[in-house]
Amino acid sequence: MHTLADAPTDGRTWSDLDDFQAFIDAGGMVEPGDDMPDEFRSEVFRFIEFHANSELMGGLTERDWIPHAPGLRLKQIFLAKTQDEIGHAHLLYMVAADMGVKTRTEMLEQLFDGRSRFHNVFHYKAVTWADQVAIAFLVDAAAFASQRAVFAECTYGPYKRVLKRIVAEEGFHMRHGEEMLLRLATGTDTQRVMFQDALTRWWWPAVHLFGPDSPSGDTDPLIRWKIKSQRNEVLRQAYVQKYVPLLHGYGFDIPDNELHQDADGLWQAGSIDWEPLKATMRNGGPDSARRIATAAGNWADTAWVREALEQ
């Protein structure tokens, strides 16, 4: 069966981890047919599985709002966005499955029974339409920045090739978020209040998306093997520096009492409470149970389709 991971490869082998690291440092690209170290296979698989789970759960979040989108044009946009996110998930599950750690079915079943993880932002509930605007403006931008940083130097070939498409489409999602925010920012007082409330709910989850500071030195294997090109704190600071003035320019307040500009004029976030992020990683976020249960119900309800295709 042809898969996205198929690519010419000479089935390379390495004598030890030092030899493998030298290959990575020289700009080498790892392919599925290579005899990659177990440590690399395990870490990269876990990273891609997490990404796939997040795209799937994010798509289900968008799907929930298709009937509630205000107007036909926005319903069409959210329908297309849902299709994009689910499509990203399928591509990533294919790449992950080709690594031979778990099958696609195993990954999905473990996601739906709560044994697997997905991004923190999909453990929260969108309360109003303005929350969907905040998600599109804040969360899509954070995801775009993270994925682009991975794509920049990614040394696992199939993942890098799939990311090229995903990053391009996420860029459109981010632009859509900017357009929707502009409509609310220039709208009625009620619309502005709605978005300010949504911003208060979603600012910190978006900042948390980048994760806590990366381990010091070269102890982060994903950075050492050039799957990630930038440390978490660098991406997070760049995000704060870009989006604080944008939101201030639209006339909104950032829900961070310690937010300030340093001597160089750079915006610095206040102290970050990481407990909400840790709770989501235990699938104990504010809306985790409902989101996982809904996804599991969809999986169960469509079992007859999978069974029919297997016959």
Second form
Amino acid sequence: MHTLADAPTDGRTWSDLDDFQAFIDAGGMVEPGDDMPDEFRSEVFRFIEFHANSELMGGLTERDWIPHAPGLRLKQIFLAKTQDEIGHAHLLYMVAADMGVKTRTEMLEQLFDGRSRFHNVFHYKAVTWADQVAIAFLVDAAAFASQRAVFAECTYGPYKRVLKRIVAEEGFHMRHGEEMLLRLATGTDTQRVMFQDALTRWWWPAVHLFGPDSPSGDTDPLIRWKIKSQRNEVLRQAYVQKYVPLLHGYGFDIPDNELHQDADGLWQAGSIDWEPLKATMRNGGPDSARRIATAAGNWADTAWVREALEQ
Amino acid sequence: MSLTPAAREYLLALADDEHMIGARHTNWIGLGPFLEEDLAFCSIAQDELGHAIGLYELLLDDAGTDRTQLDAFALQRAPGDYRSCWLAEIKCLDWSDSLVRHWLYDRAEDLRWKALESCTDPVVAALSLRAQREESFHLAHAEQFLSRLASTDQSARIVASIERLMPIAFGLFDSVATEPDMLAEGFITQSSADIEALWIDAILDDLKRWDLDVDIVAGPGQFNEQRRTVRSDGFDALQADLLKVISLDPIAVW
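Switch over from the form predicted on its own to the form predicted together with the partner chain, please.
Complete assembly follows, chain above in first position.
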């Protein structure tokens, strides 16, 4: 197990990208004090910043429903879950800031200015409580699969160490999502109809979360540098194999007319329309403008506190 | 041991206060000035709701009511049956107000739980000790934050919040109608008036250390006759928010 104490105090250097790649291929772990190649620093920073932004915007999505959670203990649970998500963002922003590309404040201000990106799923509105359940059941599971695949290798030391905690906590969130879905699935007609409607809204955004197929061959630098251990399409396919039978088992309809099992019994999703994903990456999703504006407004309203504490 | 009607009324007031302040703190999560504050308010809100749950379950057990009725009891009473104070119920529109409310409330809460640590009911005494451990962190958070802000050019903003909230903060010490019975029974050792006096001393001491000049007007009086039975403006909207999902289907289990 790596700890911060493992980070070398004298930065390592590499003669060129081939030398660096050989270090990675031999199982090397990059630490903040290393003289990492600019390309690696830039790509990994961008990936971690995106992850941090997504954790924060995810927490803000869930916070809106905490008061409405149907029960005192559920309110506590959603408080704890939101605390986890914001806590993940907090850790990730620190890891990203230590890479020396942007400060935490710069990252947050660019997020609230609409100049940086976050996961597609948090550009949608949670319309009912069942959307919260769909987020916990479908989105947390997709994020969990994606993050676990990064944690499996992840050659940037601080990110891997933080991911260990994040993945553990996301595992609890996923289990909680399963428990809540079970209550709706075995509940009243009102609850089942609510969840079916939510599933219809959230299925495709959850599938989109894995992204389009990874670039062919060896051209995805994040795979080449072993930040990501799996190609997008592999993760997406594993997700479909797991969640289609689960949802069918509960008697819910998946909004994909072309969904079918192939000759090997594998579930194959229909053709995927990537336009909604592209829209969210331009911050042009269905609820992007409201969500970013709300976060920006809150940031502006509390500027006086941050400014005062700097005196 | 069985609680007397007086003890039940007293504990219900504390439970409702904890519930309402927890619910109101929840509104600030994600809206704080920086991530660390969001995390702190998440913890504090969870603690306050936890205190409320502990007291509500105690009351349910005492009444012989199954704990599955927790949410019905906590969330679905008629407004006139709640005993919360206005400071805990109101919606703060500004971060400064929310922070000052947190300080005023937790200063009082700490003293109120201390008054129960020798309670003749061992379950109440145990709850008191747990709550006091958590309150020490809440108070440290409020004190350190306000102390820091009071030393900046934003001190006038803090003073304005204190002046705005102080009149209703005295409602924290509106005794329930049955408090004299409780004192006579030895369930509590300090009256609300005793606790109020300690609270004023603590508040004045804080203000002196922070070098803030605020007039503390003791006992505004208008609350005392209400005996915590009158809800503040906005309570109906708050309760509707809390019930938004539960009220969709009366027989559903969520």
